[in-house]
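Presented as structure tokens, the chain that follows is alone, the form predicted on its own.
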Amino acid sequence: MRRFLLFIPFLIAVAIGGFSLWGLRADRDPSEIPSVLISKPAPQFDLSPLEGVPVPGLSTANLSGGDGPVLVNVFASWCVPCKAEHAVLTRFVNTNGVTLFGINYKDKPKEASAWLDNLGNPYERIGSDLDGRAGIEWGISGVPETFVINSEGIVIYRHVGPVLGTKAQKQVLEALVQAGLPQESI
């Protein structure tokens, strides 16, 4: 019995090591985290405008009834990958005619405003999620995250992490087409 008890820590270490190796596999893509929101209406939220930025706030009501799909991007000025993807999102707006809405997540309004002044503001609407409550409703695991919403307010696609690289950009644009963006726009 005593030998068995000495063997238990070894078994625990092997189990933890196995789970760690499984989690670090090269074929695992963190942007493919499943979302319970896919094919369901966007969550209910109502966020006030971001102080110092001359665009209106964002609520669930803004996500449906438009001419086409919208891209909802959850970002923050303190997020390095958000800065990296900002040029891609701006290009989606300027080149592809994408409607881009933002949720500024747990960010100081002055810092977010300065960040947008510096990089440019491609967002048509921005909601300020100071306490992170809307982020919880959206089920985000961090920033940035980007959602494609069709004109009926249904979540079509979720991208976790920055929309960088050819594959990620293609996936988001394909989801926008699936949601109703004209094919010739991409």
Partner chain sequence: MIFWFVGGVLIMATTIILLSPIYRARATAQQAGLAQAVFVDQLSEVDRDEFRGIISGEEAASARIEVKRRMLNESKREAAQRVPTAVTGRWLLVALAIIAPALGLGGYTMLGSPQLPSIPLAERQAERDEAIQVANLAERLKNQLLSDENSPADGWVLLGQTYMRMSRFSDATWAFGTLINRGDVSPVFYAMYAESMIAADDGIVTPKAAAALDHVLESDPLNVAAIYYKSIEFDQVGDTRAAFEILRDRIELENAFQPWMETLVAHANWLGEKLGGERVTLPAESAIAPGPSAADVAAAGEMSEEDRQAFVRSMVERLADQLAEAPDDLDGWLRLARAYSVLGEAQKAQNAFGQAERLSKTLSPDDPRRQVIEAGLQGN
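Source: prediction; values computed, not measured. Take the two forms, superpose them, and find the largest set of C-alpha atoms that agree within 1.5 Å; that set is the rigid core. Residue numbers count along the first chain shown, from 1. What changes on going to the form predicted in complex with the partner chain:
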The other form holds:
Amino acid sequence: MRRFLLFIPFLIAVAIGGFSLWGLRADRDPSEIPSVLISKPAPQFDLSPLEGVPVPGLSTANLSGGDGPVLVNVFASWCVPCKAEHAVLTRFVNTNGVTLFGINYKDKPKEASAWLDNLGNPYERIGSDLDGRAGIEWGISGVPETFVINSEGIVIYRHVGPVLGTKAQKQVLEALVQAGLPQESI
Amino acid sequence: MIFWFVGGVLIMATTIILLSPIYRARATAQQAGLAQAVFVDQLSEVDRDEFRGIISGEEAASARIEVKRRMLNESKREAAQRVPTAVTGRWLLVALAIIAPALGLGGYTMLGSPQLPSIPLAERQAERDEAIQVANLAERLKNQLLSDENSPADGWVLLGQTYMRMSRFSDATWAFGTLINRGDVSPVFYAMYAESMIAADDGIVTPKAAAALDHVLESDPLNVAAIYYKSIEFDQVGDTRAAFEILRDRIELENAFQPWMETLVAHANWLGEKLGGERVTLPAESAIAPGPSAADVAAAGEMSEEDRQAFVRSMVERLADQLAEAPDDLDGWLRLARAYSVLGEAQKAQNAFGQAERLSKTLSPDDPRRQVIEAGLQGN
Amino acid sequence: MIPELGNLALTLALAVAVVQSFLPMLGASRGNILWMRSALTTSSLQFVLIALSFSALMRSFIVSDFSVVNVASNSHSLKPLLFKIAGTWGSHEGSLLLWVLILAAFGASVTWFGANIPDTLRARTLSVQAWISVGFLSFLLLTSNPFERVFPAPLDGNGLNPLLQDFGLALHPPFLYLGYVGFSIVYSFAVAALIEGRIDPAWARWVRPWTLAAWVCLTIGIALGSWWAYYELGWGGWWFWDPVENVSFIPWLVGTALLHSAIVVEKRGAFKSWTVLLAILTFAMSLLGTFIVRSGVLTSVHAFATDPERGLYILALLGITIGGSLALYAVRAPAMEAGGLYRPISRESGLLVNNLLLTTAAATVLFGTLYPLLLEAVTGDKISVGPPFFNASFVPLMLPLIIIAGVGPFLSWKRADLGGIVDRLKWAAGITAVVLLITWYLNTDGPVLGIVSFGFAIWLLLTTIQEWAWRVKLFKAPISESMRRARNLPRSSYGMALAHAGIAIAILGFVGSTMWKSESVTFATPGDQVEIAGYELTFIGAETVLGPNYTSRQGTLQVTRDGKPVTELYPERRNYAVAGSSTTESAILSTIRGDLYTSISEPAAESAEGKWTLRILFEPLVGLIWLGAFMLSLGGILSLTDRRLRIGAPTRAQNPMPQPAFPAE
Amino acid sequence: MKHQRIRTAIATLLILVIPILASAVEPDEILDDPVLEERAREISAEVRCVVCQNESIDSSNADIARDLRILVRERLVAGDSDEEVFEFLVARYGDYVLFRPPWKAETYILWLTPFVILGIGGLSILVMLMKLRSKKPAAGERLNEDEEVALDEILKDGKKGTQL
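And the form predicted in complex with the partner chain, for comparison with the form predicted on its own?
The complete assembly is shown below, putting the previous chain first.
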């Protein structure tokens, strides 16, 4: 018994070592926070349209009742990675027929519309979230973030950071299919 | 050279110091009595504490007994212990005194760069002046171009390229953009414009940059720089296959080695990896180490023939300077030799091949570079 | 050339460390004197080589040799000289070089000052120390070479993080590492003793000075870090329970337990197995700290940016050193004979409870720090364990410890007379109770833990003074007799008293600055006045001041008290152009009552343009935290100078036998 | 190529990352009601800033921390209890935002471990002390004559032993 007890410190050390090894996995981001919205209805919000851009505003009601799923993308003109994922989102809209809504987070309307002029506007609706309240409702921790919502208005998937790289795009598209996008469109 | 002198002294000193125990070792180990000394001290401490009245007489007595028992045990232990008396095993020390510094030196040659000098800031006034001068010149050039309604296109190109070298990418975009807005829309300018935008956006190919690239490819479908960045764009929007194929197709158009190929092939293979191990191969002859950087390739691809020559020449000189300081770079010499051959400087090419041959002695007999050197020395 | 020589010296040091890692060990088991003695040369040589290497790096920083990657990315030509020097250990690579330098220094110091240690034990200890050296030198050379070169060299460097360009923080890492790494030698002694199969009072005596030295340095290092956070971060906090702070605190807790338990081994020959375990654990916790700070498995505000590959290497090193030694411990510990007997009421039992509380506290902090990782691994859930948890779990554990610390010194070894002690301490207990009631009356809605801590700190202070008075028979004997006794008390006795009093003083600081803090945050324009804690502060204005590598907006605050001028304070907001970031330089008026703490910054709201955000705090007694830490370290240093620790050293050859009666000390 | 490699090397080189804790609470956020403000401060000190490394929203100067501070105060003014404010935040960000882990199945172990360690340690100490109580010293309290003689030898030797 005493002999066994003496092994306890060793066993604890091994356990801590094991967890540490797990913590070093390359695909683990220690500062990433999982969303609490998954499988829950999208939060309540009502945003007016972005000044100077000819698409309507965005509210909770717009998210459900459509034919298929929607992609809600939180973006801002001051956000560098947003520029990078813009092309991907545009391709989703043009080649996959995805419905894309935008939440323009804490941005100056003038700069946002210039940004969209420059890059093109793939968004069907854009809500202007000037004070960042809608962002908090969605529980975002940074920009960009992208949510997949099904036609019942339930949040299916959330992607933190730009949708760049094969893996991220595959995950978003798969979530869209799961939310009701026809399989053949991807 | 001084480095190897000082380093040699360091290594010698290490060897000598490692050997020194041989001369200093005493015949008996210092074992006995050290523990007893501690116990004797503990005894006297008990005496002191008792005298001070910190512990009672009874406590002191039992503490003394405890310490004394420790002493008796210790003396039994010491008696049972074998105390070495002879100095043996010198051979191992001598062997290690030779092996260890050799290992250290071996490790260093793998990790270090002995030929590189220290470069304290104080000795780099000229370089700093030059940097400041370049900045000033760029500023002057800019003002000149702005004040001149009919400023020459070359001026703007030079300004943009200078900004690129200075890593002031947005300024470069502005310079190339100004040129294009004036209506000077040769594909070369567009390619530079696109590249500066991509650099300014941390490597992201924005739709605007992509449009510029498309513009280049419309009039010059073989433009290497545009194809390279187009591939990056395809990859960024998630079409890795297209990104890979555009590179592969362009490389396959050539039947001989071109200086830009290394970069394209490396990038194509990196993409191929993601697609599950597809590869692009260079024409056989070009198994020789890295070429110019992607940026250099791009720049060279866009230049007029004269500019290209000048550009290549400046790169070659840079390479030659580097090799003068670090002459043990076989692949470097090979590249230099090849570059001189391309420029038609046969004598210099021969010299470079000579340097390469000096270094090629350690290569395995079937190393392809041996043949390249041999062919080069014969003037092919 | 200089950086290359540094690199060469480092690889040579690794080769020497390899020799040292097995030859002395082999010598000790074969009884070969020459091989054992080789440890003395190799340990000194290793130290000299690493010191050469470190100087080479430091020189590269001083002359701004940007052909060294490490210099280019952590220094800048415009940086003041002091911070160029401090830049040497400002990065992962440089600080790791400092780490191995200190490791080698402790090894060499056993050679230089350890002539009173038997040859076999010393040879084995130095070999074990060299194992660690080999591990970390190879880690340094293979994954984090500080001498990596860049060609062509950039014209200027990236600069050091402005927050680190501070005197307190320049000194913080060296002390912290002296502490962290200092425990390596204690670990080596423990492993050597396990291999040798000998752990007895003499062993404890031989190890004590190194434990004390490391502990003192760690204390200073932690105190410097918290002092820096206090005045540099701009809002008067001094401890955040951040993972990186915690991992420096855990070895301190375990090390403190070790200091106490080793006394029992020394005096009574008991607690051997436990003490060896603590010696291993203290260093294990230091290594775990190194791992967490450099691998990025936990999010922390202070961590070196993450690199899983390096983390993997350190984890492997940890597995070998910690796993190996704990396995060795499990196998060899049963061979250790039990020590002397004692009664439930005795000094031994008191120290046992002390150890229980300290290790429980250490385990709590460790568990709390790692828990988010454990939970994420098991369930995938992410949670945070922050200050509220640690305050709620750690502080209650410390309270009984303070009581014990007050009583413990009165307990005699083996069997203590409880009645006598209770009788002796009744006055201290009475005063404590009165203080507690008054504090509670004045803060009826204050936090209970704070009020109780305050009372208990008073208790510890009183009992510590009383213990000293009792030892010197103050007022019980003629004053001259007391003076003589005071002179003759061993220094370790004074050390203990000073350290315990330091703890009490620091607690008063903790409580005072959290419970009675007052704060005022305002937008100010010149002429505005703020009143706080009896002071009136007038904001005169802010002006731009140019520093060597920053521009600063410096505010001027006139401080008056009852209309009489007291001083002027100049809080600053510094903007470092190269790094593109700003720092807050608080201005503090320190008084006995507490600190008047001021800082200034640009308002976040756009509507407040043209104004300044003035943050003014009054933190009562906060200075006592660092006074306490200073006393704690001074106590350790005093104990370190106790003559008993030098017994058997050759310097005492003229007078080898201590006089049985009374040597005048 | 070399240039580029070096540039990335420098860019990715590791430097100490330390936050800029400069702003924290701003004057325009402070509530007029000191009691509510006090509650707001206490709540914010226990809420983790989601974009920072490891800071509370009370001490962080991140934009979103400021938004959350203002939000907390709005909820308090609207009459929420402390618990309701925390629930509001957890509903959006999960337990991650709480610096004080909630008392639930996932954290029972966390909260109980200190007591368990203390309990087990305390118990084993008690058991050990009880065992020691029943033990008698093995050797006699005094040294016998042979031992005294041996000891005298050692003391004499001891003098020699330390004479180095």
